[in-house]
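First comes one chain, alone, set out as structure tokens in the form predicted on its own.
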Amino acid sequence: MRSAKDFFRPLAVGAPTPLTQVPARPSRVIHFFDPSNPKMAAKVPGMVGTVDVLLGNLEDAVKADRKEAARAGLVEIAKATDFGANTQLWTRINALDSPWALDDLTTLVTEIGDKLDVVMVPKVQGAEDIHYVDRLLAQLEAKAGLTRPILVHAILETARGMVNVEEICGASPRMQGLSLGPADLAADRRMKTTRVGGGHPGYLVRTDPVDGDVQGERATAQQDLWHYTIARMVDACAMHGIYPYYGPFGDIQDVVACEDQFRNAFLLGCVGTWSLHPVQIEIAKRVFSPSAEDVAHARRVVAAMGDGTGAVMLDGKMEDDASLKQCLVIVELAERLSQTDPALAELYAVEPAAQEG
């Protein structure tokens, strides 16, 4: 067990000092691309500024015989691209028990560590996985002469990882956040679904029978398979001051269900999601940005509450200090997004009624 006094000390001589607080940078959409695919790679420079995060994927969806090409491709892309101030560069390395993970880290940190913001680690089982990556990154950062630490993002893809979620979140000051990996997690839990995220028509509740007629017409409502998992992930992240994300939604064509799943995650506390196809980018940006109406209402409550004590009546509803805290979440998010998104800055600066007119 590490002493609390040592938690924010570098784990290698010459490594940068760990951060005491995770930067609150917009990351509504983490757009995945395959660096070994020339067509995808050619589109990366044009996407800078249009998405919050561009992630060079080295793991799933990259075949074994393309792993080295993907790694080399990401190095080439990073060196040739100016990502500016508003787009982060992340990567998802291969699983820590794979033949490629060590080379992924040693190559990327020493070659493009100055460009890399976050390393996403798949199939994290417990704090021991984060401790391994933490120490290795510190040694590589020192070797490369980096002046800022690279952060770590873990994917929850196993039942063991889910059980250990709190200790994973608190394992290192490098921890930036967590993402839900629904497909691998479903398999590890032995869930009976072949879908990548989203709901399932068989997971439902049904109203009681009328007059005892169990075969009669009865309304049903589909339930959310991932509600518990996302809520627990959000709590663990909030406890440790890091950020929760929904992961992939595999049905690219069903943009309606995709938006529903993203919105569920947003309302539960997630700050962003993955994008597997360009069609999901605008959905994610829209869903993970508060509406103009919500921002306007939140500002009214903040203004009405004054010093934040007591209670007021606004539009026939009681607002008190708890309401104020909720509204500050919306206002602070709107202000943060407005700093990097001119369209949102304009939208949030105008009252909804004025926009409609």
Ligand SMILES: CC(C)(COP(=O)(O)OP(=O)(O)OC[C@H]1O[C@@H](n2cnc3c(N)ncnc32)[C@H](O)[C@@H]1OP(=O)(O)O)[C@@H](O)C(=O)NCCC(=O)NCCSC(=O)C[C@H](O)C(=O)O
The other form holds:
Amino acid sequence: MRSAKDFFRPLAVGAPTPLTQVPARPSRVIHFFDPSNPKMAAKVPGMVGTVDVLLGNLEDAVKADRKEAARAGLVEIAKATDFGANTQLWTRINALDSPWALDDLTTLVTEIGDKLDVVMVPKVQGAEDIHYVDRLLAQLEAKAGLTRPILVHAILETARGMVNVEEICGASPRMQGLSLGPADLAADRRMKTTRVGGGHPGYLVRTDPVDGDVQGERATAQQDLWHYTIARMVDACAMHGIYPYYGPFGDIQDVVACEDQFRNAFLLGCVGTWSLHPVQIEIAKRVFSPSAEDVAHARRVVAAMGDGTGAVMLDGKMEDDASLKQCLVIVELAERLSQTDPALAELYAVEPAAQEG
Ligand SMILES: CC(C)(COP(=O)(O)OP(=O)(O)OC[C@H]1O[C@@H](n2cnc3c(N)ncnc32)[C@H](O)[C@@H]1OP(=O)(O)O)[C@@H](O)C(=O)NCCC(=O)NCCSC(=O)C[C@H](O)C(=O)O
Ligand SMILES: [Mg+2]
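Next up, the form predicted together with this ligand. The previous block was the form predicted on its own.
To see the whole picture, the full complex is given below, headed by that same chain.
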């Protein structure tokens, strides 16, 4: 473990100084594309400004014999594309135990490191994986002459990674956030699901029998398979000042259940999610932006609470310091999103002066 004094020192001579705070840029939707797929790659320039993050995926979903093509394709796209101020470029590299991860990092940082905001690392098991990437990134940044550090995002998709979630979040000042990898995590945990995220109709609770009639009609309610996992991620991220995200929802056609899954994650504290197909982009943006009603209510509470102390009644409900703090989360998120999204600025009626602050 590094001492507190060393924690924010560069890990290689000439590497940029680590950030003490993760930049709070909108990342409601992390849109995955396969850079080796010509049809998807052609769509990327047109998606700039419509998604918060464009992620060139090099790992799973890219066939083994397309790994080099995907890496080269991402370099080409990054060099040719102006991502503007409101869309970040991220990548998901191959797993650290694969034959491709080292070349992924070496090529991407030296070729397009100046355009790359975040490297997503899959199947992170513990702090040792982050330490490895941290040092390597510092060496490569120094070699490439980069002036700002590339951040790291870990995917939780093993039981060991989940058990070590707190140490992963705190392993480096580069840590930007965590995503849930429900498909790999389910397999590693030996869960009996066969889906990429989402629920399962068999995971339910049933009301008690009436008059001992166990065969009688009894209401059931499907439960959320991911509640425990997401809640743990959210706490670990909040503790370390980094951001939690849901992950993939593989049933592309079921836009209704997709929205439900995204909203559960939003309500529990996640700041964004992945989109795997263009149809999921608008869902993610809508769900991870607070509603106009919630923003208006939150502002009323903030106004009613004055100096923030004491308790007041508003619409028959008690408001105090703790509800004020929840409302400030909503108001601050709305103001941050309004700075990059004119439609939301209008929806939330944010004054231009507030947008600049
Ligand atoms: C899921 C898909 C394979 C579906 O692709 P396709 O069959 O081509 O869908 P459509 O015909 O509906 O596509 C319509 C047009 O849209 C383009 N398209 C599709 N997806 C994308 C995209 N992601 N970005 C940009 N453009 C896209 C198609 O090319 C069509 O174009 P056109 O013909 O010109 O109209 C496909 O969507 C896909 O591969 N998506 C990404 C999948 C992915 O990244 N998977 C990895 C992340 S999930 C994971 O890894 C699990 C996780 O790690 C865990 O453990 O849980
Ligand atoms: Mg996975």
